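One chain is shown next in structure tokens, namely the form predicted alone.
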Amino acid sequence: MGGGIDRVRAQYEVYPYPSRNPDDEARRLVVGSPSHLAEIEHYCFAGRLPRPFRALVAGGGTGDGLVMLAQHLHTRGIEAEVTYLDLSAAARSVAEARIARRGLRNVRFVTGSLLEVARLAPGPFHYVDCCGVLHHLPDPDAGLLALVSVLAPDGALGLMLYGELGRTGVYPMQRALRLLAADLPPAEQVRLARRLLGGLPESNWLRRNPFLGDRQSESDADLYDLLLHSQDRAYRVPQILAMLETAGLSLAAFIEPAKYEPATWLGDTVILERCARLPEADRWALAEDVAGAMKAHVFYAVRRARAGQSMARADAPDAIPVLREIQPAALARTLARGGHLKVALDGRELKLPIPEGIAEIVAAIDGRRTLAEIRRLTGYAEADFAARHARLRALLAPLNLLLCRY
């Protein structure tokens, strides 16, 4: 390992990231993607999670993905071991405290670089989480290959890489702050960065980027990670696909799938007809270019031999539909009113037409009933139920809101 890794380690010892207070575990669980258990089952294992389940959280930081996954597994009563790996002792201490606050016993902790994962945590693992880490390595491809080396043959990865277009303005400011503050201690670098942010001209691209929010209000750790990081790069869709190809992997799904379809962002029928003729990868890239606001790419990947086989079949009678972080009764009431479903996606509010006759199905989803049981409960004839369920999937599945397991 070279000086780049040492600089990154030094940063996270001073500013563990993201900034978290373990006492907050008593009142809320931070949820997100990747590594939401319902997503892992649906996108990576065709609805059937391997058991006992072995997972690795590589570059786990202060523990958001770790805590969420460990808690989900515990709540479901799934026998599992989740291994945390990070090079920062300070970040590890926060993650350990958060796990301890929850009384979880399904986690083990390892300190070190993910580049040494084969020695530190040899696996094999059914699932590997690496959220927001590879883009901070001197050689991200080498980091991904290291993770693949401990992945089980039928395993999967959940990854997040920065998106180039949505971070417009970040990298010029990083360059400016390297010129102005590289010789200062971390705390003074942050103070100088805040002074610079407070005096930017209106023409500055970071100031003009509405998708990055108010930078001045961020914690010191968040601000340092954004503008003062010693090693940082961003990706676009073709680069991500090339990276996966090099590692012998195939994309299972982008999250949320709707973001990567041109029809989400465009309405012109002539344009959309031409988009429909494009290969899938080209549509994803086009959607990114048109949307222009993707700050990060969250996605799941599997070995190339499992390409097209990892996603759950959502229409089988024994499939168990799962609403992701939505209360069925509340959603059913919204859908019963008809009109449009309002959804925020990458800073833009979408208004999606609500199909008729789907509210009753949603009201019956409890994460335990199969589709066959829901059909009997709602009283619909088989063909009628299949049509209504298909309309429901068409509305919610692209938004990552309707998943399934077995």
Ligand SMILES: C[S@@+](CC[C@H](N)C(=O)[O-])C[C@H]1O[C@@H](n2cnc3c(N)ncnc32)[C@H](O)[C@@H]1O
The other form holds:
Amino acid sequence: MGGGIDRVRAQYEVYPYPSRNPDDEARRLVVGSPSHLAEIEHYCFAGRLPRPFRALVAGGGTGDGLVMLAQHLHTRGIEAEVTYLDLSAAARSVAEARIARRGLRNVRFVTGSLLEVARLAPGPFHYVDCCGVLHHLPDPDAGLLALVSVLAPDGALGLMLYGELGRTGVYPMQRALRLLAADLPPAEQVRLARRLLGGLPESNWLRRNPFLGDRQSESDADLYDLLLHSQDRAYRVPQILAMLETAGLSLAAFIEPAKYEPATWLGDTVILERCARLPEADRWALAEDVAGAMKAHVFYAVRRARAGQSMARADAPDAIPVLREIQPAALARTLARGGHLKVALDGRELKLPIPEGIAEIVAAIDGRRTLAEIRRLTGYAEADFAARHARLRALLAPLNLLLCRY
Ligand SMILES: C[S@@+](CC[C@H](N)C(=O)[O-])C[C@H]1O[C@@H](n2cnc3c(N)ncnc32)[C@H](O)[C@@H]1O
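Shown: the form predicted alone; wanted: the form predicted together with the named molecule:
So here's everything in the complex, that chain up top.
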């Protein structure tokens, strides 16, 4: 194994990431993207999860994605095995303790490099999560190919890679700290980084970057990950698409889809008309370039042969609409009031006009009822219901708030 990977392993042995206390599992579940089960079903498997479901969480760290996915599968009673793989034994022990605290039995743990996944955990897997890991490899493309080698033919991946523009200012500080602190032990490096942050001039790009939060209040693990990493790079949309292409993959969706549409960031009608004529990959790239705020790209990918087939059809009568992490009653009340729906996307507050007549549908969504059942419950005639449901989807689906399964 190369020296680069050894340095990365050493970092995560000292600072397992993210910093988590297993006792907290008693009071909350950390949820996010990728690998929310509702997203996997919707974006990767056309609403129908293969069973028994086999997933790999590669570079699982202290277990955020692992715990969420294993808990979601258990709660839904889906027969499944989730394999955790990470270089760091320290990260694994935190993840193991979190899984044990929840009494989950659908996880197995493996320690080692994802570059050796074919030997360590040959799969095949229906789904591979790799969140915030490939950009720490000396050769991220080789890492992705290793993951694809254990992917089932109808499999999918959920990935997160750093975003170049939203991380403006990070790399100059990494360079400065390499010059200043490379010879120090990790805890001293963190102390020195805090001193440096405390005295930066106003012109410094990290200080001027509002998208990265308050660096001084970060945990040591977070600060180390941000500013002292021995190996990290960031991506823009075209590079991500090229990386997928090389691996024989195709993009299923960026999360949230709305962030990758220029209309989310721009209002000028002449410009938006021109945007609308661009191929979608160019629209996504343009959205990133004008937003300037994306510090990470979360996305799902499938094998090229399944391009365009993995997304669930949301309008069939037997589709089961699912609200992602929102209480239907609360959302229905907001929608019934009319006006605007306020949502924050990468530092921008959007005020989206609420269409008429959609609140009753939302109130009837419970994650079990089909569209046909919801229509009967609301009493709308077929065409009227279809129009209302289309308006609801147009509002919520681009925000990743309304998904569906079968
Ligand atoms: C930034 S953390 C992300 C953890 C987790 N995926 C999350 O999103 O919370 C990166 C993790 O990847 C692991 N890692 C880095 N390179 C790896 C490799 N080649 N094989 C397996 N794990 C690796 C590290 O040990 C660390 O736990």
